[in-house]
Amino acid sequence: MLGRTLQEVSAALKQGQITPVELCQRCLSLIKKTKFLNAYITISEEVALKQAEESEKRYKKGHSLGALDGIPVAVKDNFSTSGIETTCASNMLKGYVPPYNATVVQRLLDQGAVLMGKTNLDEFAMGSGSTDGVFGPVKNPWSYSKQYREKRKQKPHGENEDSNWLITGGSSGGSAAAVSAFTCFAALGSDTGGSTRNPAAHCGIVGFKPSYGLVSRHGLIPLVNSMDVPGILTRCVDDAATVLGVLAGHDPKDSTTIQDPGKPFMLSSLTDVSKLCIGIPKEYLVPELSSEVRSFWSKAANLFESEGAKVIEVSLPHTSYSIVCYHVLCTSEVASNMARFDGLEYGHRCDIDVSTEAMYAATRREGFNDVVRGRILAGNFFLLKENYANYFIKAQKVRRLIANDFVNVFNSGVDVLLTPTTLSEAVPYLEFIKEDNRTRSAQDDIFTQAVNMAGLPAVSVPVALSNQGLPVGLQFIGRAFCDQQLLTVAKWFEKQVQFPVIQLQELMDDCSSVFEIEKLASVSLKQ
């Protein structure tokens, strides 16, 4: 049951094959069994069981609230949850319990979803590995998969097996690991420069970043207000659309949301792609791109072409400036947003009481890690009166040029862009931490952050396993507010490639039913 998709398990609940409480208990026992992955910061066991009992009463009366009623979900620990600690994986917010729910959390709960817990991340979502939070790094479930283990057996390796685990990507690595390890059916992440799509690619699941303004940010603790978007992590594209249908729509508490009320997103099954035009941005063919990801990318383009779609090379000429531009804007907004953590109203407060200034300084030194402090320093430098025009204003102008590159491509008749999500598959933790966070983020966000600056929807879809037996994802980018069209194309692609199910037998011997999932024969990109 745990290995099924959200839609399948929703149908099973309606037919009474399983009850919400049984489902919740199975997920809780699996969360405990996979505790070493460090995917969750807080497990909300009592809350979850209570919500599952409420859901069960509704099913018994035949009054289910919809597709999410009784479905276990997880939420990244930078979304406010009423009565449940929300830490952003930082000492600054350890022990902080919000008095309200983020809009997206409330919308999930209003539909009867069952909140399993809060997931791990990089501190304040700054990072691309989920390695820099105060609760320690998240381990990628694929490190323990049969597919990866079998490939590793063929290689001689002297080092300790356990020290070789892989990162999940970030910053929503806890949410990605939670979905990938079958502990919930959907999870919320946040996406400022790729934080939902990057871990989805590394964990072999679907990671969707909606158009900016389609989904409310109210209650998402801000990183970069002009780029943050709540993201959705699921095991298939249809499930992401189901969740989006619940989350999308106007919120009076977030003035940047669209005016339209939300409506369910039903994805039609695309049978004919011959009317589609797929753009391949030539600037994304960078020297750092691994040969394997490059090969999957071109095979995917060939797949569309062989099915009759028009596939053309397009240009996004300002791509080379985008990571620098992103860095200036991101750190500037971070510096502004982090000013609220001063030890006065909420969160950590140091013991020094010599003066207010000394208290501020010590609180922030104790509360923030080096990564966050470094970004605050950089941002404040860019915002200095003498630097403002040369950095911040200039970056805003470049951001407009980058957004216009996308507009021009879509105006030329392209429906969807196809790009890599990440440069390579997930790397071992010990290799990842050789580079500092900033260098890593600059490398890892290369294909993803421009979309945030342009406010477009994008989705990472798992395509195949690398030679090491690890997942590789590809990214589809759509026009602003054409999220439904984008997901429809992604769904067609997902059906063609038939990505294999992660095999975690050793992890969960008594949950073996997860893996009795029939494999469908279809076109695999491996061929």
Contents of the next structure:
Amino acid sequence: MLGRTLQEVSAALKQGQITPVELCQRCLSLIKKTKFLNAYITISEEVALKQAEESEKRYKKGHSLGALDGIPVAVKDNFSTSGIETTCASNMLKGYVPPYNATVVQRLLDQGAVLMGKTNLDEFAMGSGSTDGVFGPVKNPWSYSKQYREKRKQKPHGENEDSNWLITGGSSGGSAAAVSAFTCFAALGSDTGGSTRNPAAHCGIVGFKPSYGLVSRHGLIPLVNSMDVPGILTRCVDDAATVLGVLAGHDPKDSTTIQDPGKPFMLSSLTDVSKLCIGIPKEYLVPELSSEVRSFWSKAANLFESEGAKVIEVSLPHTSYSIVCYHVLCTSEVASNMARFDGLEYGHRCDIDVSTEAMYAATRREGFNDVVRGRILAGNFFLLKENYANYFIKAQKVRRLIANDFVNVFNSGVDVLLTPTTLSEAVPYLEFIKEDNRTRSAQDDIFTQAVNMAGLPAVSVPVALSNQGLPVGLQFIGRAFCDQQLLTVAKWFEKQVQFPVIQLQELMDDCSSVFEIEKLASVSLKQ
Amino acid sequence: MAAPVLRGCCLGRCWALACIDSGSRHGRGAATGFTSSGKRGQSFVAQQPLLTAQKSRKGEHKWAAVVGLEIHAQIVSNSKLFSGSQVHFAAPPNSLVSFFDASLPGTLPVLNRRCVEAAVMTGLALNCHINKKSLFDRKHYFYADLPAGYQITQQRLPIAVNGSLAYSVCVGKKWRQVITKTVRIKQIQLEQDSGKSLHDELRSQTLIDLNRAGVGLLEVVLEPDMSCGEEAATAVRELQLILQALGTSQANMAEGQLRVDANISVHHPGEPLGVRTEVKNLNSARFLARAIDYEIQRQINELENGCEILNETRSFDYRLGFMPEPNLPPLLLYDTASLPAGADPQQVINIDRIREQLPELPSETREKLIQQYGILPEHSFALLNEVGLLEFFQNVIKETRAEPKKVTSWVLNIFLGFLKQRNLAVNESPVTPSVLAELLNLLDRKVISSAAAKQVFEELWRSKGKTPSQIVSERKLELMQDEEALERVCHAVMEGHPQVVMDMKRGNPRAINKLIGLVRKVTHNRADPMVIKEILEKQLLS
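Please could you give me the other form, the form predicted in complex with its partner chain, since above is the form predicted alone?
Next comes the full complex, this chain leading.
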């Protein structure tokens, strides 16, 4: 049951094959068993059970609220949740309990979704590994999959198996791991430079970044306001569309959301791709791209072509400036956004009280990690009066050029762009931390980041397993506000590739097996 | 003591404030006199006062001062600029604070339509160009009462630019000459107010009240077209009247709804401008004028003594600058021509609609008073200058048959004089408009003499509740209506003063006045001097 998609389990709830409370309890028990993954910072057990009970009452009366009623979901710990601690994986916000719900959280709850907990991330979402939060790194469930373990057994390994676990990617690694390990059916991430798509690719799930302005940011603790978008992580494209249908639409509390009222996103099943034009941006073929990912990318292009789609090479000439441009804009906004964390109104406050300034300094030194402090320092440098024109203004101009690259390509008749999501499959933690956060972020955002500059929708879809038995994802990029078209194409592709389900028996054997839970379920169903 | 010419522009007393320029924006000092006497020379002095330091060894060394102003006016609105929190002046600390005002992470600004309309209306009243597209920026500084660490303002592209404010100063020996001056308005921008810090020295703590944090402000930037404290204070007073007439700000300086910062420099005419200093947070027009003049004199003294003027920057004006506010899209305004078809009126702001709603401005009110009642321009300023005085005046006019000029004189001289002596506001006066109107009617119908009227007025102030008629009859102040009795009094006075009668017969014109005075004394001011004169002249001839 837990391995099903959101749509499937929703149907099971409707048919009474399982009740919301049972479903919630099973997820809670799996969350506890997989605690070592470190996917969750806070498990909101009591709240979840209460919500499940409410949902159960609705089902009994036949008044369920829709596809999300009774569905366990998880939310990245940088979305404000009323009454539930929201930390951003930072000392600065340890113990901070927001008095309000982010709009996206509220919309999920209004549809009857059951909130299992708050998921782990890099501190303030600054990172691409989910390794740099104050609660420790997130472990990729695929580290414990049968597929990966079998491949590893074929090769001699001197090192201790347990120390060789893989990163999830990030910064929404907790949400990706939570969905991938079956502890919930959908999770919210955030995506500023690829933070939803990157861990989705590494964890073998669908990671969707909607168009900027389609989904409210109110309550999302910002990284870069002009690029942040709430992301959706699910096991299939249809599920992402279902969640998007609930989240999308104007929010009076976020002036950057579009005025159009939200429509439900029901994806039709595409049968004919012959009218589609798929663009392959040549600048995305970089030397660092692993040969395996490259080969999956080209196979995917061939697949479209063989089914009748027009596949053409296109150029996004300013792509190579994207990372450095992002660095300036991101750190500048970070410096500005982080200014509010001064220990006065909320969050961490140091014990020093000799002066207000000394209190600020110590509070911020103790509250932020090196990555956050480094970005604040860089951002303040770029925002200095004498540097503003040379850095910030120039970066804004480059951003416009990057966005125009996409406009030009789409104006030339391309419907969807097809690119890799990541350079390679997930790497072991010990390998990953050989480089610092800044280097890793610059490397890992390479295919995802320009999309945020342009505010376009993009989705990472798992394609296949690598030689190591690890998932590889490919990214589709659509026209602004053509999210539905994008997901329709992604759904077609998903159906063609038939990505394998993660096999977590070994993991479960360590604790107690998913199979046993399944058996219990079938027993109870028979009664 | 200030340099003599410095005070030239404020010779004696200023009828603080003037009228809005009706259109022309011809930069600094475009002066037009109200009086047609052509005393331009005199007005020129007032316009560009030159200053000398008292201790200057070189007496010919003249200085000119340049004063610019930044004025922050709190917008009258039920809620704050970017949040739904209520706005009240004296609410309990931290009782009007939304999640956004406290900068809780994840909260976003939502622009208050009313504040935008107030800015547009103010811009129109100040002859500004209204930008159909304006932008919001973050201005960064760390301060305990600025919770977000930045203030949202409009630095790059403000909502209104290139306006003008005309104000008038009265000069000349009898302050009969009204000079209108114009100060250019660089821009009007919407921005957030900060909270308040209260320093508890005893416990060395700082307490923060965020009730004011996020209240909408209009920042009005006046170009350095003024040259002394009095000009600046007069311009501020006129702006205050305009804002109050528009209802866009209560503009009460004592309550901090209008706050003024001044930029001041001095230089020799013909040479480049000097180094500026800032005088901040002045909360009354009088202090503003004094502080500016003091600073001008200080700078002159420093320079005369061979010292330099240092630009003491504000304590929190770090080098950290501005950044576009990413959470607010550009603010777009429309006029009737550019209004998108089928636009929801709740979602768009039409500049032309706001222009139609502009109320009468103080300059128009004064012009009307001059036209309608034939009063002097300086009296029109005086009537507007005191809160509630114009309304008082108009209410008196409504209920009396007395001449408007008479009413003006009574309201401005006697009534206002009494208020000032007792430090009262118009609405605190025990004498209501209808009571004064009744008194003036008695005077107009010649029931009492004007001297008796003043007596009655004093009595009204002392004994609340009595009507003028009651006082007149109690005190027997009516004019003598019995002409025969008056004739007997006149006769008796003439009998008693043969020498004066002789003088009169010899043609001394002052002699009759002496007799009139004597008769009035005998009648306890109850006789009409004109009637007495008639009788005296008649009796002389007989």
